[in-house]
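The chain below stands alone, shown as structure tokens; this is the form predicted on its own.
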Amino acid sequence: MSSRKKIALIGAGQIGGTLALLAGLRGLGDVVLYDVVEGMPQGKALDLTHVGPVFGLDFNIKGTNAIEDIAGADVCIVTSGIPRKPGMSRDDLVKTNADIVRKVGEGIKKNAPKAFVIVITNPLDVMTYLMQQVTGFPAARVCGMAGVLDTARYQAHLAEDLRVSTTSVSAFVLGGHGDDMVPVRSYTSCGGIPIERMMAKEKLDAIEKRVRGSGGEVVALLKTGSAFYSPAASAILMAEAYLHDKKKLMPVAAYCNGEYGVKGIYLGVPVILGAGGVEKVIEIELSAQEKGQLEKSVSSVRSVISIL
């Protein structure tokens, strides 16, 4: 027992819950559920206990209301915040969630001191920097969630419009987790044959300012939250590269040091992610349409940085 990974999940809401039952069933280790409110971590982890049985799993999980309880944990993922509301956009949270994450990142950096931080937390690209401030954590063992959902958005999307598997589809998007993401079309393809050349230019248009804004639509539908279920499963592949050192190449927020022309901040760029965390940051080569919509999206980023 005492060779399992811990996992922490700071914040036991919609996406918390999700986290710690795909923990479960995804064989990761132990789990410690954290939040604030009084019982509702107790009652998620006590629910959770029940579908071990179910699906003959063998992991521990507890709710508590405690952030000593995190203790060791291998993995932190952050969902605490509020969360997005109808007409708010992820910026309209900073002030707010900031306060949230600082107090959430000294609790790590007490407790957790080596753990691999994923954040959640929007305005994800700012809350992850302001997330490796506060612990002092290499910034190889912080990054944030975003890219891998947006490039699942922008796959699920495309697949849908051609009728396809979605395994078919090979795509990443760049950039901030905002409005002015940059999905990389010069890069994206269906079985190897260019999306292009799949696709008409007003289509794939249509189709990227919808993964844009796909955030939003979730938020305008729900009505009373945002998206859940994909942000938990995204935080999960990440996890998973890095506690199996699978060193897999994906698209997350990490922090640049001159790469895409960028240096000091957080952004979605591709990476290669392994025991070591963020172990690289992979450069490609950018159309010029797409180096301008970076360069905005980098600018947008600055822009909500400088609120704090």
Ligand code: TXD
The other form holds:
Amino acid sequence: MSSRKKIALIGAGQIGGTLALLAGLRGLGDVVLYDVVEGMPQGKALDLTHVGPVFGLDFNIKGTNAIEDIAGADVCIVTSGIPRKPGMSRDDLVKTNADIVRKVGEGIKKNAPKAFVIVITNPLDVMTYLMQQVTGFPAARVCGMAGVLDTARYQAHLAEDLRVSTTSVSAFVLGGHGDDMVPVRSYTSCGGIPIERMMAKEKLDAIEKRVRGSGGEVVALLKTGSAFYSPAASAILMAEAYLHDKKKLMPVAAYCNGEYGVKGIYLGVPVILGAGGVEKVIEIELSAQEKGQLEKSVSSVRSVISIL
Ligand code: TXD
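Next block, the form predicted in complex with the named molecule, ref. the form predicted on its own:
Complete assembly follows, chain above in first position.
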């Protein structure tokens, strides 16, 4: 038995390929890149294998069209799905991606029953919910990536405006991964100084508006797809927290069982991520306005679940 960890990437598209590169560069373990498109994951894996020697690293990446190759994976990161195309309603997207998530969920349940699962496929909170239902895994072992990315976007634009290092900014975003996510300014700071003391309200309003629409801003520029470098980096951070038992506090789409007054759905909340997966949901006091925003976000997630 190898003591190396095994990372299964379900979906080898834009994010899947970037995940494979980052997992190799950061030495997370052996990578299996799976997709339904013939030759594509194999081609990307071969290309990535040639990156190893450039950096003096031993990449072990296998591309495959056989889901059985994910057998025994420690972590599965799911990006399989389709993006919205012109003429397609949001409901159509939900149904198509739900079918794909159901299919790969069955494959994960069968072949990697002990894996920690990170879902990236949109609509994020609902696809994560579905993944947990299909696999039947404990909720602590299924979560979704959105908050780390939304927080990074908030940090990036605050730091840019304040002309400080992004490492000085500690930001906080809650809620579903949609236009009504909740950047929580009362818990956002720069070098420990509350952000509202560093920046005028109008500036903060404008930055938060931009953060909510960041995904769309990237889509409008790319025209052929959505963000992929930063979503991949964010999911790698989560995988590392699990594999290295970091007990890191980060916002992820986690199953809520009464926290924040929310029960029975997945929602972006701060959690402790470690070897036990989502070890604890952290509840914090919110302002009346933030609570209202969170409620709006919760009803958006519930309305998408009702389409399933
Ligand atoms: O913050 C976030 N969570 C997100 C989510 C940020 C950006 C993008 N987000 C969503 O991630 C996006 O809306 C998509 O639903 C996923 C994946 O985005 P990506 O940019 O990687 O999409 P691609 O390049 O279209 O890749 C999807 C791959 C593609 O290669 C398909 O062939 C494959 O999924 N696919 C499948 N793989 C395995 N099994 C099945 N059934 C399958 N169906 C499609």
